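Single chain ahead, written as structure tokens, the form predicted alone.
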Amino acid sequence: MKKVLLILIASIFIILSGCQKKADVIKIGIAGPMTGDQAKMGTDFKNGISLAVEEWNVKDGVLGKKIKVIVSDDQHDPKQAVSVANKMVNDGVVGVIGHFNSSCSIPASDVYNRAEIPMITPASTNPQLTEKGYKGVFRVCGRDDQQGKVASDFIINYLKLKGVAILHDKTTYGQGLADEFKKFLGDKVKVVYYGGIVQGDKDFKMVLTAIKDKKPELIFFGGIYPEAGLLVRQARELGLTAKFMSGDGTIDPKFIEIAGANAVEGTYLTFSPDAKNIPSAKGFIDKYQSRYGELGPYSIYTYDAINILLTAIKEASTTDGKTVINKLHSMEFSGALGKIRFDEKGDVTVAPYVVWITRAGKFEEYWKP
């Protein structure tokens, strides 16, 4: 009898200890492509979040509890994104940083909205994400209608081109950006070719040959660096000398690595201004580079995103989703990127885009509208 009693007491102690341990942490979800051809972006996400969480946990976390990060791999697949979103909700996360791809963020946002869990994406730029009217969905980056306009202004007013070809990868992000670019060109520049490729394919010479026959002065691509790099390399192999331009999904060293430094020389990319020229970003950049090496394009956005979320939780004095969401809408945050405030849709009130150029195997800021 005594032995049974001891076992019962021990079991109760273990259960209570487990509950106590669970209560002593605040779970934050992070979602993106952690494996596969876009895993570099997922790694950048994790690195930016790790630095922020370390800084908070050294100071006893938030609300007196340590922060625990739940990392989920959506494999840049919309169905997988919904699956990991449901799993994170079931795991008890109180907020999510992600996803990377708009095609993942949009369907996953339905899950977070139903659960009243705030979601902040560092990188999903398709306008549809914040046009759905979900109060708990935010982004710290800009939108494709903003960068599409900058790209078109650059073509019309700076390069003064007459004819362009437009390609996209048929994803929510890629086609969305291509369509915004085309819309803002209007009747000022002739679109001599418009079409899509399949994300994940490796051989684009057939479509590039068709484009070559149209003799465009520039090829604009809406998509991510794996396909962009192959497109540029194969275009040069075919003797296609048209300029090349893409968006924020391409501005990563992997693009240069895939295309080759010679082939990629002189390509244009739309992205936000160089973080290295922002005084408030210096501390983060120094710490990041000493730990992980070269700064990823969205590492600083991820760092700010989780800091915004944790600051909102701290100021709200609760992890209750509705209360935290209201706080996110009402606060102004001072981060590595400077002052950030969200509008009623969850978009940042200031989202500047500029044009970058690839020179000598590196990206550099080139043109401001």
Second form
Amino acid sequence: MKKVLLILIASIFIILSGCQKKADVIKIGIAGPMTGDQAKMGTDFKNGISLAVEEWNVKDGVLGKKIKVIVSDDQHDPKQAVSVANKMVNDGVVGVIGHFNSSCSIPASDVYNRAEIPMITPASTNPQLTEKGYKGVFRVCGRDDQQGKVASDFIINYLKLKGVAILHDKTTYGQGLADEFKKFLGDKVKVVYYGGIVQGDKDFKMVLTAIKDKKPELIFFGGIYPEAGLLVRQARELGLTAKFMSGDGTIDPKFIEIAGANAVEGTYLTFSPDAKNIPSAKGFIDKYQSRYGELGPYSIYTYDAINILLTAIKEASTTDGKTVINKLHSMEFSGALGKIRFDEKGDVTVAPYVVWITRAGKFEEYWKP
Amino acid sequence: MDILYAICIYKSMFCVELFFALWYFFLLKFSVFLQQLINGLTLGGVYALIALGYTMVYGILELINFAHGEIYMLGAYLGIIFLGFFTAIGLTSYSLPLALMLTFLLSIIFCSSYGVTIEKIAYKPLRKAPRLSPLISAIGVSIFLQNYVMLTQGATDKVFPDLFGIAGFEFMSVRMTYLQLFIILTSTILMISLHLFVIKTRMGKAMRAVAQDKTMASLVGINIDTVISMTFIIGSGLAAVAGLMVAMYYGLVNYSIGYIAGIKAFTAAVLGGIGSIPGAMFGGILLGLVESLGASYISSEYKDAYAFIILIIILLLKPGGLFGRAV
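Starting from the form predicted alone shown above, please give the structure in the form predicted together with the partner chain.
Zooming out: every chain and molecule, the one shown earlier first.
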């Protein structure tokens, strides 16, 4: 009898603690690949966010409430992205920073649009995302059509090549970038090979052997760094000496580590200009590096994205989705990346891309269009 | 006369051209074929080694050991850990072959003990249960091991130290790295020795007896438990070697590599006739070749589909697999 009573009392306590009134907070959702082969991107993402949120919470948060971040893992899987999007909306987030991959951002944007909350992605560059006519979708990065144009200009005007091979990882981002690139090459450069690989695969020797036979001067890859690293390494193992070029998904120290410093030497990547050369970014970079070490390629974008959202909430003095979205469209924000303004689609008005090169195990800015 | 002469010259020129065209085709296209053959054999050897574990366990227990792919993944991780340890104590720079041999040996020992432990914990208590129960238990073990490695080793990709670089030799623009040669040779040697073990030794004979009829085998004095443990030791050891070689070959390891490798190897085992050892070897190599030649001559985008198309065709024509017993 005593035991039963004890259990009863204990369970009442548990129920009571469950009912305890939650502290008054403003919830912001964060979604990206927190586990899996792109977990590194997810960690960079979280670091940029926590730095910004900490700064806001020291100054008593926003609208007098503390900011609470809800981190969701979409595992770079579109299905998972939609499911975490629904979960976050049910949890009552007032806005979302994410997702990372275009293939996740696009389906998840449907959910946020229905819930009428703003979504700002720091890294999804596929044009489709902001072409759907959703008012609440924004991005602080550029678009693949802008990126593909810079890459093709580089090949036509600077390298003056005659034949290239194009590979992509069959994802929205990878294939999108590869297609934009191909479109801008037009008939000035011959595309000797065009094909897809499977994301997560480890053996690309077979497709590389087929490419070697076509003798391209350069291989362009639309995709993310794990596959890019393996592609470069295996191409060199096959004695394929063609140059290698890829987009912003590849610019990560892991790319060099996977491919090996020798194989990766002289590969080109399109990306936005070096944040270290942006005067307004200095404060952020120093702070980030002293706490988390080397800056991730998108850390600064996530930092600005959440700052923009919180500033819009502050200026609108409400968390109502519609009002915040309108505010985001009309305001100008100056953050670590400089001045940011959104056009009517939700894209940034200025999105510069440049070409980077890998030299002695490091990425450096190489060519401006 | 002039015209005839002209025709003769024209014809001979045509012959020369044809000769050059053929020569060109031979040199260029044949080299692509050879290159894909090497790529396919490397991959096929690895598939075969993993498939052997599936097929041996199935032959004896009639159980599809879904945790087998995870053993392969563990082998790759253990390789990174041991090699890292040997590098730290300076053995790798002292003698690379010695460090590698020890790494292989330790990975095999660890993976074999994992294999036997899994059998004792997850399959042995269910030996008399309906056939579905051990199968579900196997899936459970697989999920457990994946998450165990994810939590202890992290979710990110681990990079295997690059020991050999891109060193290799080239012949007629066909390139083979030393690592590829090593993989092909190792898997061939292991397969031959396994075959001899099963055919020639007492233990091999006992294994075949248990596979045929468990009750009868125990009646003539064969210790079934020992035979089953031995099967798991050998199968897991082979998977460890495969995992380690793949980690060296691609240089990239994460906790989920066991899943797709397991599915492919399982396909190879079914292709060759599950339960048959030569079948698994043949199935693995066939799978590797189909993937590489398909990627070259049809399209690389559907590389994974070719294996399953071949599987469907063979199962339609010969339901027991290529070397399997008739169903």
